[in-house]
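The chain below stands alone and is given in structure tokens; this is the form predicted on its own.
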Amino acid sequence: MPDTLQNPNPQNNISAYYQTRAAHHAVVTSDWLAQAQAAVAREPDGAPDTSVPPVAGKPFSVIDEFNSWRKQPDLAEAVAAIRALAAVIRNCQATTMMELEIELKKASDSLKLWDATSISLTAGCDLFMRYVTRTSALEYEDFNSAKSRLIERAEKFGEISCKARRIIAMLSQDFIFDGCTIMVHGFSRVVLEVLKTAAQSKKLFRVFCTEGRPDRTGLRLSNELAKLDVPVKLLIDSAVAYTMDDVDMVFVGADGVVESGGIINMMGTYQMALVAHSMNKPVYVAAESYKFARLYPLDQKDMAPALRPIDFGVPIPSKVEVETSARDYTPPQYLTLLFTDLGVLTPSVVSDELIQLYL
């Protein structure tokens, strides 16, 4: 099949996640977030349809789908997945519901061989065949109307994604006080929405933002921050206990949320939440559902592993053996909320809710 096609950049095994570039209860109630949903509603959609026009006598690829998604700067690559995999649904030419749901269920394993150890791409694209598949109903309508529903469904999933972030955004606002200090670690896409959401509404506040070595993912988010006048103070990595003092909130991202509650994300997290724990620092994180997987790691060499080159600005002799784990994992015990587009959850209900998410 075509679009089996292997992440296009595959040197030195780099993932191409960094080549390319990260008590059961619900904390708020259903109107709370219904509200938040509300709001992101009724702004207006600011991503422009860049999907792959129909070429003639080309057939259609869900990776040339994939790829001309990913190339909106602010999409993350799991919804560009799920874009493309809706548009799977529209070009299809299957005749009945077995050969489409074949043909969905190959493009999906498609995108998650585009790279195989991104957590966020892969949970995207099951939850995407969970979400769409899921109607039993389908199977006594004709096949007509029955792929109108499957194309429905997807747009609907799509859209939901798209504006999780703001939804999460939205949520966050309460939890950031005037005159508060934040710490952050790397570059993450929601936490820089939080952030911009929390200054545009006058919020007074500043930013610790670690360098976020190797690939110093920290400088692009102070350089954003430094262009909304957010004040913001770059840190070098190992320089976060010495600071933590002065530091009222830890935000961070997630390439992944597991069922134990916990996030496995940039290399630095672990030990960053372990330091706040020990001094009675809140670790919040803002995650997309589309990143909840169904995966429950022990330790940290209990997960695919993800490597990014790793420069240290001197020649590293040959038996000098190099750490190039690009992530790791934070076990929910030093996690305090989760803030996501299905509300503000604990750690531990988040296994709940993949229960939901999955069912």
Contents of the next structure:
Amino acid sequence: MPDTLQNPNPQNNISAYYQTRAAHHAVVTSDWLAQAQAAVAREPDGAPDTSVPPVAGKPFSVIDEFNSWRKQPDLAEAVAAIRALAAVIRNCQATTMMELEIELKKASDSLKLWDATSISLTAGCDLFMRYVTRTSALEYEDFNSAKSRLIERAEKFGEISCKARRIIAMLSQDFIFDGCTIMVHGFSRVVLEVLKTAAQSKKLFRVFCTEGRPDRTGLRLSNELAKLDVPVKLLIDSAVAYTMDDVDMVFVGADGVVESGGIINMMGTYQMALVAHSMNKPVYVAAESYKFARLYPLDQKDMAPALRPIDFGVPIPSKVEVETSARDYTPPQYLTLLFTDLGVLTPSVVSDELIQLYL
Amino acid sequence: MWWRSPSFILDKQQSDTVPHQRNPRDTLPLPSPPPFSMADTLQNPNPENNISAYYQTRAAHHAVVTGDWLAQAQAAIGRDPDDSTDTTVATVAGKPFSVIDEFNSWRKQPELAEAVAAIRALAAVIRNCQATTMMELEIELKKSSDSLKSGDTTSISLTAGCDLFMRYVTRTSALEYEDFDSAKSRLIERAEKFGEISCKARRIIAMLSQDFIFDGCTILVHGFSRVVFEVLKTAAQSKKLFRVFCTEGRPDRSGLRLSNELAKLDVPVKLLIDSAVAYTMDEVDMVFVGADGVVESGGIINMMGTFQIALVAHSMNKPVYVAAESYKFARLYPLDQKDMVPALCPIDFGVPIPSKVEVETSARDYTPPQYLTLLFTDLGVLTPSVVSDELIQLYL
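Next, report the structure of the form predicted together with the partner chain; the form predicted on its own has already been given.
What follows is the whole complex; the chain from before opens it.
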């Protein structure tokens, strides 16, 4: 009964998360983004209403809801899931609290199944469940008022998650000073928001962008930054240590923040953090709070594998293996600060925050 | 305003003086000598935009060479070692001996290092020289050496090779002899000997490094170094069991070529993107790199990315081994990454880049000696601190 989203590559363990990110990134320009955002801002409730079909008989589908929210490329996947789950509560046909919770859990599981490798999706769903159900309102006799209270909390959580990037951008402005050089890796929408805010406050800084093999995400970021008139320099991934002397700070996003205070991010982040640490450059991580996950990797291989095919441009002999993992784990000792919507945290504080979030 | 390292001043000066070095004025008194002067200079195909011819030709060589071609070429050379030199010594009356032609003919063998080709060419200069006094011979040798060096100012091994040849050949008491002809033959003898040593350098290095490769080890290599390939080939042929992690070697994909060659030798190879080095460094037992040049501090100058790999390996306590022939020892002492003659290599990203975006196009970086463990050279297995002693012995 709970329809599962068809993972386009169920057999060969390709990570749908990274594939769709690449698909999103391939077609989006910032004009398109601006139009899409304007469209969304005009009708904040229009999108979910169209997917709730007035046609009699068609059941409400959390996956359809999720997909409609995900069409906005600026929206993080986890936020789309949170919005979809909020819509589940709104459209739910249950008459008791237990039934509602079961339906919510089913919807959450089907969303998580869509991509088992996406940490922020799993973490976002889990946190939503806890946030929404952790309320004394559930003790009320009246089911309808309890349900409306749940809806209220769900909307609030959705709002917080949406605004998370703005909060992070504002918190990080103090750390970007005039004349500084920032190194970024790949394409993180949070980091782009941070840099955009700094550029719009007329700060003078320059950015070193790594190329971000194999999906060339760094080139996209350099495009976006060039439009903001920020001086950008592109490097190949090998040139990070070569240029680290000129760099004042490293800014990365995160796919997930783990219990140790470390982060899981695109392949190459660990290397950059290691080089920066050996040269005493601070490494700042910009991560929303719904990315905090109950994971504790002990080494690089201790995560669910997320593979991504690499195109080398020339045919590779069949005997040659290729390391196709799309992400690595950066231990907390190489990170300086994490900018989250809960505030500016040191890696050691992350586990305390996780306890507060999850309990 | 943006550059914090002081060496940007040096960069600015270099970029001002490099165009002057490209067209060396030799001993002709004319202020603007005609294009085809006595010591013809190697035409650098990209004199204007500062592209390093060294790396361009390396890429060109790598693009067309396969293992079969190599084997054929080597067989051809092995059959007639003196024929190629004789054909360039023009029997046609009137055509002067040209060191550049000699150099080019030697360089056609892709297996031969550029510096070795230069050494052979200089040896041929002595052989074909028309001088009658020792001073004249030395002047002619110096002119040829300068013209070879000016062909590509960014190639460290070429400059170092020429300098070492000059010193090795002229540092002999034979020059005190009264008889010019016997002195000349002595010089020729020493020149041939130096050429032989340089040619065999790779075999010696391969043999010295066999003790360090043990069964079941994992070796990380970066880019395509012919010396390192020789080392791995020798190990594979002695039936050692090991596997190799190859980085991709952006931007010229040299790592892919190396993985091809290793796959032919039935060595298990794994290709990584450059970002995945730290990710896989846990499983690696040692790092093996080549060198474009070995500097006085004991550090090396090599393809971009070597410094990063050495840094990561050092932080995880993995040994970094360098395989470098002795003619690559140069009288240089870079103080930071930018303190070298810039060698630029255009990068193809596959998509158009907006014009406002700069690109870091340097083709090489400097690895300080504290990140290196051992250097395998034909002089023996050295620690980085011993390099300066060896340099003193070579150059004095």
